[in-house]
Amino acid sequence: MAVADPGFDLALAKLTPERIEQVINSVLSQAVAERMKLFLKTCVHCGLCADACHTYLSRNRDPDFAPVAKVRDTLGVMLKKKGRVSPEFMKNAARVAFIECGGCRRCSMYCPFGIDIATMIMTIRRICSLLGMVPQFIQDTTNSHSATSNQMWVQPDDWIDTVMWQEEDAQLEVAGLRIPLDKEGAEVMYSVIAPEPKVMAQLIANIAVLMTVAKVDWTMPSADGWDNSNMAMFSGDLEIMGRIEREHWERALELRVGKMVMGECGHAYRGAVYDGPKWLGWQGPPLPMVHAVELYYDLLREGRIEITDKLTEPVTIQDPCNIVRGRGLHEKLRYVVHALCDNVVEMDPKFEHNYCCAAGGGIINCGAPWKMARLKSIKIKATQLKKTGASLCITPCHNCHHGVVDIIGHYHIDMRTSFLIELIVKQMKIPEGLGV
């Protein structure tokens, strides 16, 4: 049954073959086109990318869902026909690029030639964005970034009110705790994503407790630049992506902080450290940035926090693509988890070989119309989770967290999820004099 999505259907009615040809050829400049052609010509159809893809494996090894087929039947046709394709063709290409691939790069890791399928998929998304053919839900997040500098339409006073509210909640755990805003010269600027003040505000209180107990000199910005989720990176609107990243880094530079710490979000870390700076023409980020997993690791290794109550129930770990396959934090992640838990049951496969949750890369942000397609394409993850027998899955990434919640609900797995920070604040010692 066809899925109705106004982002596709309204664009389809407006597109002309002439407009499609013009946009495709503007994106596929000679240099870009030659690179894409080289990727396609290099492929020997060995099948290793297919066996690495959770969508292909979850859909009974249907060859149409193999990574090579996804790009051959979309970008490959655009190149061959020099952009002379129909609006209906573009609608199908958009469905493939936004719904059937999140750019997790597991397939590229297994390709003997290192063909970058994710870059090819993101090139298709760029074309679709310029044509206005983007799923409605993820386009709304891009519109929100443009209008409010965050992905969930959080207004400036709502941001401040939420921080003040979470400061009060955190004071129930640590007397006199403050969440410092706009503190110039702080050691750390802590970055969150918009779902936290919008729907998961307790995570702000949690990090405030951790920072206070560990005596971290930290701050958060009071104005735009506090949200770095940057869904425009995945909708294909690179202009807004770059604007968000510039604003984020400029805020940190204005505050003269020593480094940035990104909360438990893999795609926000990727946008700030890799995609954003590259689009802006920078050699790299203007300041050091570490992911929350690295912060927790350092605080535990340095003895700045003490874990006194370890979990004994069986737990497993979801390896977020952008911080494990993309950043190599699997060992530091295990160090933190083992500091918190006595009974860790690893998934098989694990580390950089772990299967994607199928929520990242903007897929979950395509919204309710595509939820069932997403869950059908991640059946193998459900099997992987069930085999662990764990009752808790630690998900140190917002997309992984919500993706695994959907999986365990749909496939009726007796398991719950948790961010690392939620476990840390429950299980660490509050020193005398700080407790209420």
Second form
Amino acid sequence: MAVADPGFDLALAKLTPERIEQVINSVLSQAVAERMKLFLKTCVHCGLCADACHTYLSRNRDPDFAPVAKVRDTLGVMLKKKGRVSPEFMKNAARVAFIECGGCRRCSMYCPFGIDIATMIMTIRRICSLLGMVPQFIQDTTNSHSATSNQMWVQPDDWIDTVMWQEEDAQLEVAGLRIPLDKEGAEVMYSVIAPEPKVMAQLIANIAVLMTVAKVDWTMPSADGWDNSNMAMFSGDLEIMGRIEREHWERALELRVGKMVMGECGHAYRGAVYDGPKWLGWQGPPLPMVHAVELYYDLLREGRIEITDKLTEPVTIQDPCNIVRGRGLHEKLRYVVHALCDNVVEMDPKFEHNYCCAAGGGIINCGAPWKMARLKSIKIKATQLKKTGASLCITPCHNCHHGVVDIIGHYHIDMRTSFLIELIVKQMKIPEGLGV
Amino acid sequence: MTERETERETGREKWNWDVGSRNVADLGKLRAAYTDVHELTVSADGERVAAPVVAEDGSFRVAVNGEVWETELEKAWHLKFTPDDRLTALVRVDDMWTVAVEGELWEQRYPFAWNTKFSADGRTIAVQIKAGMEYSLCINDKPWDRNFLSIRNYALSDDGRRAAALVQVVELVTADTETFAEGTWSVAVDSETWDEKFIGVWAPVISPDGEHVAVQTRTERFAYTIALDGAPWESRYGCVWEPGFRPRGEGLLAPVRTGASWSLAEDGEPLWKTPYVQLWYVRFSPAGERVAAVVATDFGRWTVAVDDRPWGCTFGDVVMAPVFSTDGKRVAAAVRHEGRWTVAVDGEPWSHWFDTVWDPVVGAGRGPVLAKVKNQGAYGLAVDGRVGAQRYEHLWDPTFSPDGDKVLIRGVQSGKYIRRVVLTEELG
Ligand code: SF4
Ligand code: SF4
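Next up, the form predicted in complex with its partner chain. The previous block was the form predicted alone.
Next comes the full complex, this chain leading.
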């Protein structure tokens, strides 16, 4: 049954074949078109990528869901017909690009030619975005980024007020705790994603506890730019993507911090380190960027925090695509998890071979209309999770976290999820002088 | 002029420029007397150092040179000296926020107040406020007579008579992408909104004479331009960055993106001819005849262009906003390359590199270029790239005397806040 999404259906009514042709050809300029054609021409239809894709595997090996089919039936046709495709065709292409591929890049790892399916999918999303054919909920998130910089329409006072409130709350646990706002020259600027102040404020208190115990010289900005998330990157609105990444980095540069540390989020890492800087003309992030996993790893290794309680229940680990396949943080992640847990049961496959959660790449942000499609496309993760027999899944990424919560709910798996920071603050020693 | 430059210009001739060093406040004593002493703020003339302090019972006060304001506060933060050297703080009392000026609280109280800004002479103090569930501005303790669904940022004119805010004027229900695309944002000038609505508005600026307001606007989903006094330029661009008025009022400049490259436009017409990979932070010489901007001449190759002529050397990580000397003849900028910072002056980087460098201070003539720098956690004052023997636990930007012969240094050494005036020729 077709899913109703006003983002698609309203756009469909307005689109003309002429407009579609013009937009497709503007995006698929000669150089881009040649590159895409080369990708498609290089493909020898060996099918290795299909076996790598969770949507294909989860949907009973339906050939329509094989990576190469997803781009051949969409971008391939656009190229062949030089943009002369119908509005209905575009609607289907948008569904495939936004819902059936999260750009996890697992397929490219198995392709003998490294064909970059994810880049082609993102090119389709760009075309869809220019045509105004974007799922309503991720478009709303992009609109929020446009109007407020942050992902969830958080008002400027709500951000500051929440930080202050979390600081006061955390002071009940750790004496002398601070969340210094706008501190120039701090060693670290910490940034979060907007759902934290909006619905998961405790995570801000948690990081404040960690920073205080580890004696990190840190700060958070009070002005816009505090949110490191970037759904515009996934909705194809590259101009807004660049704008908010500039603002994010501008806060860190103005404060002249030594480095930026971001919370447990994968896509935000990708946006701040790769996609954002690239669009803005930076060869990489203008200051060092450290993911929370790397921060925890460093603090543990340097002995700046001490774990006194370890979990004994079976625990498994979700490897977020953007920080594991994209950045190789799986070993550091294991180091941190093993410091916290005695009984780690690895998923099979693991590390960079682990399956995506199917929530990332903007898919979960496409909202309720697509939830069932998303969950159908990730049955393989449910099987993988069940096999571990673990009662807790560590998800060091907001998308993974919510994606796995949905999977265990839908497939009735007896498992909880946790961010690393939640375990760290519970299991870490609060030095005597800091006790309340 | 930036706020920072304005601060330096205000009343400098009246400051004490006698050469010598003075311990203004013993911070150790303050730390001993209170449970916590938060971040320090120093007046432009260097005579006062202030910080929020927390007593054992958790109550806040504001300490200035070791003496505390009488009023007990539930919270105090964002301490800032006005350009005319009055100390302001954002404070919470009885669960309501307001502004405190030299210990006196404004009468107006709000569920929240933040983002303090000052006029160039310091006589006007403004904040954003939350009033009920709506938003407005409060200027010199007097709120605008209109509230808005949201205010994202605002600007004050140099003379403090005018204020311009980015305001949401159409209510949006959850996920109403259609209404959003029709335009829900505008600009309010002295609380009166422009007739035009836009998808997006950013970074308001007011002309030096206070007569005009310009913003970046998003007129369609993928069309951007600059709007001046409510009227968008005719040209549309793929993206734009913050506009700037020429100091003498004539001409509004903004970086604009066409295709995949950036250039500089004036009043909607191309000004610079070179296409750049990036162009932002447009700055004017004090008299307005020269224009400098940060540009990327190639992917990952950053430098400063003056009047469309990029410096010969480029930097890999980042180049910060260019700073003109007071006579407009020299341009300097903090730059970062391969993980280290320095200052480049007229295209020549200093020979020494640091962990961090702040924006340079450039006087007139051939005098030295100064910058606050940090290496291995200690601050120092770099003079043409060389750091003298003095190390500081904290340091603020140095300031030249009006004739450039002396430099005011404000820093913390051995737990004491020190005000020091030295002869420029003896620096370094
Ligand atoms: S979801 Fe991942 S594996 Fe599947 S096609 Fe997209 S990038 Fe490839
Ligand atoms: S693995 Fe590569 S070559 Fe094989 S079918 Fe997939 S894209 Fe084509």
